[in-house]
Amino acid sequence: MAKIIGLIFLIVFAACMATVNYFNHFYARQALQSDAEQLLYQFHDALLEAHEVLDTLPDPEVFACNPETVKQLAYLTFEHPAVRLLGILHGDQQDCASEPILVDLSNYHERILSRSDHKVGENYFLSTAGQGAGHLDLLMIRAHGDARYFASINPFMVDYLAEFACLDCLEYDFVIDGLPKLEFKSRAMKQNSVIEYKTSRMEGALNVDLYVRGTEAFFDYYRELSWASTIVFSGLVASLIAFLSYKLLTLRQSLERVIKDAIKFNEFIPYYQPIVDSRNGAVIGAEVLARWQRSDGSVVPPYQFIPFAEDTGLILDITNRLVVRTAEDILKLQWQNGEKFMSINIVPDHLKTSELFDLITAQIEERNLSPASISLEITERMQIDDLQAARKSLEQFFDKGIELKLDDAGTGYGGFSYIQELGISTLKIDKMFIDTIEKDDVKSSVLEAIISFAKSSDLGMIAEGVEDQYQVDYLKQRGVFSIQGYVYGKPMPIGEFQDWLQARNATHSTS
């Protein structure tokens, strides 16, 4: 087992470690949105500071440009970290600013065309100004009539993530629409790009999309990143789904042998439950189900183990002791003549060896049972993989005079090739098409052929899972007799069901 866990660690490591490029891509590109997220707000405070600022000063028009009013310009930049420069224009013809402009403003108006088109507020709107080298810087004007201020917005911080994974790896641009668009950007990087992010903001009326890009030198702090990130998941997931796997196959390990030692201890006991004739209600036999009996008297539900004992074979040494159990309760019962009968269920598994039939066999001589006293179920759920090959195994039991029945008629595999191929005597009716009687169900309608079908083949029909009164008259006027399920009895073990009989025999003798 140590060497499938590991196989299995190892499999699952190596699945996870091929996401790396996925995580590159992902540390990567998170790191451009936490970026463009900042960026973004920057943008907004910017703004917002910029027009504070202008909004403190006079109109344009009567601005006296003096040492003292320079100075005051001076100040408010040094107060508003987001305002690099503030001047004042009268036509195309600066007047002054903060400190000597070293922006190109001679053809920032032929950046608008309208001023409506990039307005952030009354009297206030958004242009562009050369700086050398095709680099723009973002303007914010404050306009009366021919005279205007104008702010210079400081370039923004970029590398909040990688600032201490590169340098110059990264950039910025900003583009905001408009007649003509306008756009400003960061220093340029050096270095191509080869992973980009775009967002987008609404500015009042104006849509900002800004689109930040990073060099391989970028890339590559999160490709290291990743592959110790990656390895670190992938040995947490490894671990986790090898833990698992050890759990279940351990837990499937111990399963399997506490059931062999029920079987060994003789735990697995038959319960029956009674089959009535609805017509007399007359008993005219039981079905042998397997029940499991701890040592200390608690009873395991058939739903806990029977799928697991079926998947692991194990099925098959319980069904053993169950025959055994069964034939000596016929005997108690009374049942040997073969009036009535018990209904033992195979899986198809049993019908690859005559171990079953020697061992119903023997049990036939030794008690001195009538065959018919003993009748077989194989389900419909199970899938046969050899329909001649099970037939001919069978053919031993009909030549004996055992019977088959097919148990959960229409709910799984076989379908009518069952019947067809296996000598099928009797169909038991699942009770999830019981179950649809006098309700608005579409499986009602299988109901109806499976009747028809049985009675126009000649073959017997039980019902199973019958819980109410009505779902009996249902069955009766349709032909369906034999009847199982808690309307009549639950399954019981041989002791109560010997009082359950001796109760109902009482009953029917006094009626």
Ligand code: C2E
The other form holds:
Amino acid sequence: MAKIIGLIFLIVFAACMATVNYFNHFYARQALQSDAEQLLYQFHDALLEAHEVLDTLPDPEVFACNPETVKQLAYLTFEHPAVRLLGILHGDQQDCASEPILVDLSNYHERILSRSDHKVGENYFLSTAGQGAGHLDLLMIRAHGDARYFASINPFMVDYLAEFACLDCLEYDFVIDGLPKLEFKSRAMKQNSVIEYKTSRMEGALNVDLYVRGTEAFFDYYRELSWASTIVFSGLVASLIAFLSYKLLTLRQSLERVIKDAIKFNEFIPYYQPIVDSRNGAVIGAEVLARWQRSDGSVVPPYQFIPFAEDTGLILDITNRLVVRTAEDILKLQWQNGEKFMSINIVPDHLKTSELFDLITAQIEERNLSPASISLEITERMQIDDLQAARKSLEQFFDKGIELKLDDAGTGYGGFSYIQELGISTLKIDKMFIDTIEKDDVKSSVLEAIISFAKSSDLGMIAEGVEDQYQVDYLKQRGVFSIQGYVYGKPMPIGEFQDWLQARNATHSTS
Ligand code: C2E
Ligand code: CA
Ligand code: CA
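Could the form predicted in complex with this ligand be given as well, to go with the form predicted on its own?
Below is the whole assembly, all chains and molecules, this chain first.
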């Protein structure tokens, strides 16, 4: 069991790792999009902030550079983080700035002020400056005659985000339309980009587009980032599933133990359901149906344990118990002369050894029963792997005078090959087809087909699950007289079955 659990753990773990890894691409794309949206949002805020700061300053022509005014500029940039640098120019001369940095503004006069392109309002211009080596600065300029302020706008988190994820794996391009066009890049990537995302925002007449591109290295970053969590996640899922499998397996084992105990303590008992000839109401036999009578007196129906018992092979022992009990009860009912039969359900596994045959012949001999008092029924619902071997095993029963019925005829694997190969003498027509009587169901044509097939092949028929007189009459008209169903009687334990038979004899002999 430890091996199975270990294997389950490994398979689930591997499957989880593969799945999560696949989704990492998806996460990277999501991250790229949310970065871009955030960035654009901040970009707009910065534009407004720079405008506001420049607006608060006095007319540049009256602004005199001295320690006091430099302090004022420094204070303003400190107050507005989006504005990196604030300064004043007279002519081509940078007079003073918030920090003692010289911004490369050569030829700005020709580049900017002489062009109306970059005008964003009365006396306000936008331009780039100091671009190079992957560094970018956007300038907002307020002009007044020969004097002008400039505010260098921090390109907001661009570098931070790129460095946070990976160097040179992300590139941001801003395009400002409506000027008509101002374009600037965050950095030059060394690798080709593999994903791209574009987002736009309209602010007055300004339309800002942001393009973000990421390289394979950007994916790798997310792959590595989620590596640890993938292992933890996969480990947790695999442990959970391994634990549940363990519980299920031990439950199965304990159910197996409980059933084995029940076999030991003879808790599986036969119930008998009568089979009646509808022409004269005479009981012609009964089907043996297993019930699990627990020590507390409760009775467990077959669907709760038969499938499991069949799966695990425990059905073989259960059947052995039922055979012995049935043989005893045949004597109690005085059915030993073989005029009436007890029909016992078997499964294909019963035909793999001679154990069942040996047991039944021993019972017949020991109690002096007619072999005709016992018959077998095998369901068509289960596959028989080796029909020839099964047939060989069945020959022993036939030689002895024990016949075989095909249960649930028309519902399963075997079809007519079972009938031809196995030596079936009687078909038990399943309740499924009996239920189609009265309903004008398409399946009722199947019922007709089964009946005509049985007649032409000279097979006996027993209709199962017959619940009302209408069905009895319908079947009688078509030559099906052997009826098993609630219309006559439900499955009963031996005592009740004896009483039922007695009551029936009494009414039949008086009527
Ligand atoms: P099955 O062999 O087809 O047995 C007939 C089932 O139909 C029985 O259910 C019976 O009670 C039910 N039945 C009969 N007439 C009527 C009716 O008029 N109306 C309705 N609604 N039902 C009716 P049961 O006893 O619950 O058994 C269910 C199944 O369990 C059986 O179906 C059989 O496949 C399996 N089984 C029972 N005992 C054994 C056994 O000893 N060995 C094996 N291998 N299987 C068994
Ligand atoms: Ca049956
Ligand atoms: Ca059946």
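Positions refer to the first chain, counted from 1. Predicted, not measured: the structure shown is a model, and the values here were computed from it. What we label the rigid core is the largest C-alpha set whose atoms superpose within 1.5 Å from one form to the other.
- Once the cores line up, the CA of residue 461 ends up less than 2 angstroms apart between the two forms.
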